[in-house]
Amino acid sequence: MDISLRAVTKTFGQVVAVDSVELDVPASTLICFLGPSGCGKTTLLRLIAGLETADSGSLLFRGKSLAGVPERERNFGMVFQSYSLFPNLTVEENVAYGPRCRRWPAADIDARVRELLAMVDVENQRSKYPHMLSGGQQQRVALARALAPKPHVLLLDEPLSALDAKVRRTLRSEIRRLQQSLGITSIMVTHDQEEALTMADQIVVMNEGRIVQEGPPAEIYSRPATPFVAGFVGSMNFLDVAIIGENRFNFVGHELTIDRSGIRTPLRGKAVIAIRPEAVEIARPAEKDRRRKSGNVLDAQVDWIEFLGGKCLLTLAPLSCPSQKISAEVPARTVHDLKLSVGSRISLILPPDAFNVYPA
């Protein structure tokens, strides 16, 4: 492991920002710390960088303790949300700053600067000052500056949050490709679930200073360990149900069968079942009766339709309990073909293998 944390804790007064965190970061991977504001993810990153000191616990880099090792001697590159470029230095000078501080030979510095400016596609901006660049260009330069001294680890603190949506999408794929091509161990802090899902090898979901789940993006999304993770990562329908059998539940008078893989803890009496909007299916007229025999079919009314380009988000009210809304994300073509509008009556299908079940 490149980085290991053991029972790391950090408090600010009475506030426990990081609470007994245990984590291993494998070499050459990109790990995302994901969570809401105030969950401790940035504090944890700053502890790794050496910008904060842990109250207790240990931080190891390749098996050696980082206790007492100052930030400047860790050789960890840092990219900040606010770019933090030197305003009085040109692009070229900003990128060269780290190697010059380490007294690299001039020829090596020049070669490294040229290499990185080409990598981040700002070669033609080398003589400009930061205020002359767009936000996306500034963040590219900040990334090149962080990589210039050939750091052991790259740390990114919400590097894309100040950029507009289109630039964010472009840069996140470029950062990921660059990280993979260099094979550099990287840790990124974000509150944007889409960034984490598209960029990370592993996602570490945090809440109230603790890690609540860690794993590959597909696992975090499809099998969230807790209702918090389920609600924070993506959109989710939560349905209150009564337990009537080992994998059978009563929802507003309908019996639902749930695949056992979605049930990971013992349940009693009542439970909460969760299903993603994109997993909810709309039954076409020709298949209603056939699908109804297999169960998990509810009759509902369309309360609202939100057009999202190639897809639509439907708000549905089961006829047996109109106050319980269910969201369904379907292709816009489906809405067109079925001539759906507000007030339309439909049958919706809840696939047994699309559920996660939690204690009530």
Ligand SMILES: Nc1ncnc2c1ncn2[C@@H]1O[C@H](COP(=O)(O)OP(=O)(O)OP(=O)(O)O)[C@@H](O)[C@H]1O
The other form holds:
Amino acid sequence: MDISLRAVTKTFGQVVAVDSVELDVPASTLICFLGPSGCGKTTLLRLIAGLETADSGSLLFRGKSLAGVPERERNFGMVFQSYSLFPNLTVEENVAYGPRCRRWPAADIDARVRELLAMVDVENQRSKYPHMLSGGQQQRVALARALAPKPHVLLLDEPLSALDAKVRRTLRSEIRRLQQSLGITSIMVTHDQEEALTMADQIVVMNEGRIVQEGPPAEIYSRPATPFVAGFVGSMNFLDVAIIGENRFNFVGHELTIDRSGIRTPLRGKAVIAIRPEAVEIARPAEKDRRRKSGNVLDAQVDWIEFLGGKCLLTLAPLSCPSQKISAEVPARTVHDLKLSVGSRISLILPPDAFNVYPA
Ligand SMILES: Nc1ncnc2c1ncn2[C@@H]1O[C@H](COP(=O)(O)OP(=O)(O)OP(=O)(O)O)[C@@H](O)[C@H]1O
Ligand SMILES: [Mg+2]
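If the one shown is the form predicted on its own, what is the structure of the form predicted in complex with the named molecule?
Expanding to the full complex; the earlier chain stays at the top.
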């Protein structure tokens, strides 16, 4: 393990910013801390960087305690949200800063700067000052500056959040490719779930100073451990149900059968079942009756249609309980083929394998 945290806690007055965190970061992986504002992501990153000191617990780098090792000596590179370049230094001076502080020979610094500027594709900006660069270019330079002294670990705090959507998407894949080609252990903080899902090897979901779930993106997405994770990562329908059997539930007068793999905690009385909008299907007229026999089919009315380009987001009101809305994300083609509009009656299918069930 490159970085290990054992029962790390950090408080600011009454606020417990980081609460008994246990974490292992394997070498060469990219880990994302994901969670809502104020959940302790930056504090946790700053503790690892050595910019904050933990109240209790221990931090290890490759098995050795980091206690008493100041930030400078950890050799961890850092990239912040924005405005982190030295405004009075040019691009190349910014990138050369770390190696210069470490008293590298001039020729090595020169070669390193050249290499990095090429790597992040800002070679032709080398003599400019930060204020002459776009936000995306500034973050490329910030990345080059962080990588210049060959850090053991790269720490990124919302490096893309100040950029517009298109630049963000490009830089996402560039950072990921760079991280993989260098094999550098990296931790990135984000509150953007899409960013975490597309970039991370492992996602660490945080809430109120604690880690609530940790796993590869696909697992976090398909098997969220709690309703909080389910609602925070992607969109989710939450349906209140009564339990009528081991894996059978009553939802607004309809019986739903759910695959046992979706039920991972003991349940009593009531439960909440969660299904992603893209898992909700609209029955074609020809298959309606056949599907009805297999259950999990509800009649509903289309309340609203939102056009999203290739897809449409439908808000559906079950006929037996119109106030319990269900969102369905379907190909725009389906809406066109079935001639759906607001007020259309449809049958929706809730596939048994698409649910996660939580205690109410
Ligand atoms: N230096 C500080 N002094 C006092 N309280 C602090 C300090 N730094 C952080 N906090 C508090 O600790 C908690 C966690 O803050 P932190 O900055 O780690 O959250 P975050 O997850 O990074 O949020 P965001 O997504 O908004 O950046 C918050 O309640 C915050 O107000
Ligand atoms: Mg933060």
